[in-house]
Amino acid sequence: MTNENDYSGSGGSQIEPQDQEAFLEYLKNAFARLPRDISLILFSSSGQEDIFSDANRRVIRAFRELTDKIVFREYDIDHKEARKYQIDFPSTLLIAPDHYNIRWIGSPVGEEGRTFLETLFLVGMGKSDLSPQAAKIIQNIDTPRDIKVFVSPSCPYCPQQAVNAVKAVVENPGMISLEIIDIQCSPELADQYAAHSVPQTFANDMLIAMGAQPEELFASSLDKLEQQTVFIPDSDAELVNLDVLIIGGGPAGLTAGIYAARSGLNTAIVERASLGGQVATTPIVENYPGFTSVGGKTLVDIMVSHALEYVQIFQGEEVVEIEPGFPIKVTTTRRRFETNTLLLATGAKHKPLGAVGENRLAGRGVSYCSTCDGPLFRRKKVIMVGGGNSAVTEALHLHNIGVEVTLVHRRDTLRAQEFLSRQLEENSIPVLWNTEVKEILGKERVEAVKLINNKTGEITVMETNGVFIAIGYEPSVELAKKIGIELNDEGYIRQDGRHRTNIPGIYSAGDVEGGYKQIVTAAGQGSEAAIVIFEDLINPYWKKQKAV
């Protein structure tokens, strides 16, 4: 879920040091059960600095101590054995290249911690741990695919997409080959694939991902080498039977799913990409109840983790079909549901500019996310489009981070808190006012941008390096759409003050429906809408409606 009106900052995860004693346990009986040693090289520049480097010594300093399995080597960029793998660049580590080609430009911290936890368990099981489907794909790649993957250690989209790569190799290592490019590692290397978002993929030189995908359609792309927007499973994909099924892991769905389960009933999550939503890439949350300030990705983990003690959570599964009926039948990019109940709490989206320019550039300059691509353009020029809480609030994370960044508002005052303005004025960031983007100028990455002063017509361009927009959302209602649920004037989910739609059975929560734009107004309707769901399963109000 997106919020006008919650966010400024950064932050991580915390572990309670009882919880990390016994993770630390845990991992170190699942290293002990790995068939493989994982061996690790790492080719380093003893002439300069490499604080990369030095991230990989500590990193992998920490995982050895848990385990034997792990074999650590390190070179000289100018060792012969750098020639032997054909490294290009410092900071690179090989992973387990006895058995694939897999390779990190780069220091595995941060959100990308979690990519390389994972890749070592999945070349030390010499397993990929595919979905039937996914790996029946990528079984069938004849011929060889060279993979880039971009990432950004503060992005929480990247590790999807990077283990997915990670599987493919590990699934077809003959065929596949894996490069992870952190951006701030690399940026040169970014600039020449005009990689200006994480994460973004690409095969054999060629685009075939903007964003994080379910391993589905990740393999398909990869198969076709282009992106593919829709996977239909096989028919026969695994059935799961429940009372609700709750579509979107935002605030909204996370909260329905506690509030169902504990009230007895059978319920699921699906979500497609990172749980959270939006919520997951917000630097700092400052007035949710109970927390002064907390990291947007912190309060996730916090929500996911007290969500998964009482329900089931399908990450990175695509709904491509809605069949409304009783029961309700559901097909998503790996199985079937029947549900007696169906709640949507898609949330919104990030609003488009609509400037000439926007579409051709996006990920190339264009962005609508700071946390993700702020660290790309450090000690570069950016405009920040929009003059909200959301707007303010990335503007001074990207000024926090070593970004030259400047404010670009189409009115003559912001919507923005007082506390927030106030941030904007002491930080000496400037604001052109009743200025709006006319155009994104730039061949292959952004260049410059056509500005219109409002009130006197004036046109103005001005140089810079990325264009980070934040001018509201719109509601994520394909779904409701295509099976006939009915959206209001301004193009949300209709609903009759309990959140039911006009399709009996199928309910709504969340910024999907407008309103307020809050974490926690949205974390309270999906606490509503599965207190209405019980009480009409106990008794259906449809059937009320049939008998009159």
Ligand code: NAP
Given for the second form:
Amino acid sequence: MTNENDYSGSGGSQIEPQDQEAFLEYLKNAFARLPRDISLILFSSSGQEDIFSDANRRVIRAFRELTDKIVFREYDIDHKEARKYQIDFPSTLLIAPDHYNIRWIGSPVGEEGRTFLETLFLVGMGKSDLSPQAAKIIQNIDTPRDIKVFVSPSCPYCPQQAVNAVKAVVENPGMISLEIIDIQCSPELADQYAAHSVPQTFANDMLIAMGAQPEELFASSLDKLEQQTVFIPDSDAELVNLDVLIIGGGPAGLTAGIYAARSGLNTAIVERASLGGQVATTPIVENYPGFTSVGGKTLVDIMVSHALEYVQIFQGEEVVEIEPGFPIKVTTTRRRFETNTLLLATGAKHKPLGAVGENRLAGRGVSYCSTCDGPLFRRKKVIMVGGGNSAVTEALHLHNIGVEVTLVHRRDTLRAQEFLSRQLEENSIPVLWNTEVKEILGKERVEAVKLINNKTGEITVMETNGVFIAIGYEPSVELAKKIGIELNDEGYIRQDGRHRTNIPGIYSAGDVEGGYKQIVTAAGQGSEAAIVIFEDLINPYWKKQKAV
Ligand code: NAP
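Having displayed the form predicted alone, please output the structure of the form predicted together with the named molecule.
Next comes the full complex, and the chain you just saw is listed first.
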């Protein structure tokens, strides 16, 4: 259940009871088909309050009601079994220790429930389910890799990266071991690695990724022990033929997918990271019709389930190349597409502040995602930079999860809607007006900020543990630029009012086009673009242009 003061971002389950029963039945059957039993060993501390072990017990009990394949044991952290497995922290859960070295520090709740479910199936199958190209890289790793993935239950990007790591262990258990670490359960370990954003992945104590990666890039980063950013698949990778390929799984792309597929067009969506785009990390949404108040991630889950009724979604794949023409050829990190039309719904990415120290301390206390990283700053001091809807919504979210937040805004009035600004006041969240961040200070992590009052010129240094930045977005136009799509003066994709770009057969929708940048407008643009594509495929305007 949600209410307007609940900024937890969970939003509650929207699954109808009959769907829930069907889903549980589906899970029971899937577990019954697993060839292996799944052993789980929990190490807890019986003497003290241990909310993570309690959560583990609850989650495991729920799964054991679905299957007798889960064999569960629990020991105190002082038991000799703990020494045998070299367990240092309660609550640590060992997953299938008879086959793999996978340990979970914390408990698989929130978004991490998805990781846990997938892990149970992967270890129960004893198969990694990696793409052939990623599997090849992982199989060839012949020296040990000890992976640590830092996650938080409210991070929608984390399951993708944690599951990549689980798959790697299952593919090459002789060489690869894994710890999934919930930063809330083990803030000390997160601190030790200066992992102040999630997901962050280390292998053999070296940082190999900030954020979620497509599995081929993860495999390559794990192999080379440094973050890789480009992966081109072999030329014999799978070929998929389509009428419409949509790049981007935010509200625009998902809506376009529903409309295009319902028009009878063979459609697919490719999304490199988390479905839902910016909405997935918006703590609470209060202006999407039909929902008085809903967690951003919950709204995304509803949209995704709806879209999946009609359209295939390739998630965790990054588009690396587009070749315009008839058909348009698109290569992702995993496969190749030939499509009659292409819709760019690539959205926007956070705008950097440009302050000295920002890049160096990104993930070390500088954060652009309060939903993901906020839990690490409970009972600590942070600043939130910005004065729009995002900054105010996120400052309220941080305040509500127990972070001591101060809003820092460069003017003396907020751009945010009145309704949100009022809540800032009602919650007594301090605001530093007419103030800009000149520099972010700290050696290994954020320690302070140098601020300037742009009215008086006064410079002050304020101690802080974190700097959250929410000063708007920049369009994600790298792919568009690469193939010569025209942009307008503000850097957004230029389109003809019917979502057609300057390249025949290629369209745009959503925040990448600029405009009002609301969830509802992005969805509207997605539906319009799909209708135009449908009409153009029946009566191609590019053929008429050629004839003139
Ligand atoms: P925004 O509305 O563009 O606001 C950006 C804020 O950051 C402004 O207050 C701006 O200051 C400040 N800013 C920009 N550059 C800065 C810099 N270099 N240094 C310091 N401050 C800087 O961005 P947003 O809040 O991220 O929202 C983006 C879009 O999403 C908007 O259309 C918004 O309505 C929408 N949105 C909607 C909801 C919702 O409806 N629930 C929630 C979030 C976002 P100035 O005011 O001085 O320009």
